[in-house]
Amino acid sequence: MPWKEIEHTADVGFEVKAASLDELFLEAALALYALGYGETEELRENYEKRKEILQIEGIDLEELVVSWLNELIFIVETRHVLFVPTSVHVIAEPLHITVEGVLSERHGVRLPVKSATYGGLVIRRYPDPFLRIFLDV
């Protein structure tokens, strides 16, 4: 697993190593799930089969990773499902993410997520991309 949960004595928080961009922000929206929805194995398979694409841009990439994680969160309150993320592409200049995906029924809720923070964020893109970052649950 790429990813770990780790502990805080509020909130909740995950850390994520990945060989790239592209996949860190993947495997944080699967963390994401995994903790909030208790829902990972079965995401890719209990999909609709229509795709939908998401812009989301930022100044840099923390304020790129909580837009991410947060548009996630707006999505499930909203619409009650998942977007599950197929492809993701972080582009440098200007700097954004363009992701492909799918949407997925939800479930349940195991842990209500209220927003991803900037409280104790670490995003690095070398030498390996790694991200620590808190839900405030």
Second form
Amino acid sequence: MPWKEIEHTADVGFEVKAASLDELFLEAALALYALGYGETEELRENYEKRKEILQIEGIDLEELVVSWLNELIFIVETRHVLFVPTSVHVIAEPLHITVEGVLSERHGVRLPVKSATYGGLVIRRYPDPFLRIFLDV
Amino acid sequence: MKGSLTRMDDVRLLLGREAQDGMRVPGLIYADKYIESMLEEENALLQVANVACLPGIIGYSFAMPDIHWGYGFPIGGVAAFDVDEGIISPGGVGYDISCGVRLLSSSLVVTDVTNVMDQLLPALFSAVPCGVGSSSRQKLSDRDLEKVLTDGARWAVKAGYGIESDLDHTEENGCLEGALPSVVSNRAKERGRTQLGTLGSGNHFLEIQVVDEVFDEREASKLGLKTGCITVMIHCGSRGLGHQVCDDYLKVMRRAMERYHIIVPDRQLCCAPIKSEEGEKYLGAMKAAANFALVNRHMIADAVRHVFTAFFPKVPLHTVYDVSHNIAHIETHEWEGHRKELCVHRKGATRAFQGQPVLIPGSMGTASYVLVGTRQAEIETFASTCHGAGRVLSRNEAVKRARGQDLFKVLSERGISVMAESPRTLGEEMPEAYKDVSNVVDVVQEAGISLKVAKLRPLAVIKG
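Next block: the form predicted in complex with the partner chain, after the form predicted alone:
Full assembly next; the chain just shown is listed first.
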């Protein structure tokens, strides 16, 4: 498992290590789904045929990752499906990510995630891509 | 950080300005020895110090005895800012804008409800949608949503929910004037459109209680509370709409800080001058989200009333009060001998002007309290007090400690019926996950910043 849950008095957080920034964003989404909905990697196999492409912008990496996870929360809350990324590309100038993904049915709820936050946020590109983020639940 | 703490008296700790570079004012933490022993959570103290660094802060960076680690501000954090020199910060209000409490009272007694609890509780559970992503039975039109955001609970009464006198017993009479729906994003509106009248999840709850003890007969009588009578408490906020407003304006503030040359020690404290375009827009959007929260609690109360009317047709439920725990208000206070307009941020804290009802929900299975604000609060804390018990255990730790316990049975043995959307939530919200709310309330009483009126004991709880 490339991510691990970390403790917070009121809420919950996770850390992710990955080989690249692209993979870091992808794994962050899967960590969110695992924590929020108890979904495992298998959810990638259970999807509708429809593909979608998302573009998320950010003024810096911190904003980009918070916006990314909040976009996924927004989709769950308004469309009642999980957007499962199949490939993520981080583009530097101007900073944004382009994500291809598929829609997956949401099966349950483990923790009711309401927002990704900047509190205690760490995102590092070098030497090894790393993310620590806390979720408001 | 703890080395900079000085005990001023039995319930006050001073966090000196030497605790961190850039502190413009000291911190003042309301804590007895019990609360102090739980201040090991360094991040909460660090957050008190961080708030003290914000431009235009007046007096102290306060922390109430239910202090714990939040985002930007600590939970239990209070800070007042000069409207000319100071800032407004979404992190000082929180994600769940105007999360708060509504209390209803009745002349019913314990046996009235316990005799029918097997039917009453499921009826309430069915009438009030709860759980994450729970949807309302109605989807608001654009026009109605605009009216909700502008008019707050006044819209609800006109639309046939609740009664006019409910507004007299609601903070700001059920509507924050100056809300600006036009600066609430379409994303926020989309999140909120189907969530009005829903309880949500996490620590939000609906509880049937009995007035277990009255501490101040005169104040209790004014509020329509007497020993043995049944009350209903509703704890929830602005749902996804409020979260989206917070998230949207954190981005706006991040960009504004460059323009106004503001540096903050924690990005979650992103802010803008109160009298700036960005500050005024956030204030307008925050008020709109607060109005949404007021309507949300108002409509849940209306659903509760309908259920109670089916069981007890001749016994009305009166609104005791409705008050927010996460909000920034522009208020006039006395400061250094002058009346001064301030922006008071209360993040996990309650407004407590003299005589104003203060509603303090406990944790599941423990008491809740009704207090009133005091003159001392007006003088000392810009009319603010605590808001609840305050967590001490992480959710995982709580679930771990709850493991092996049948919480339904444990609570049932204490005379408390429970229905929950998620069994895991029960473990996370077990009473031991929180500080002793009685102790928290005793601290604010001893400090004189609010006075106990009544203690409410839970009989039945609905958790999201």
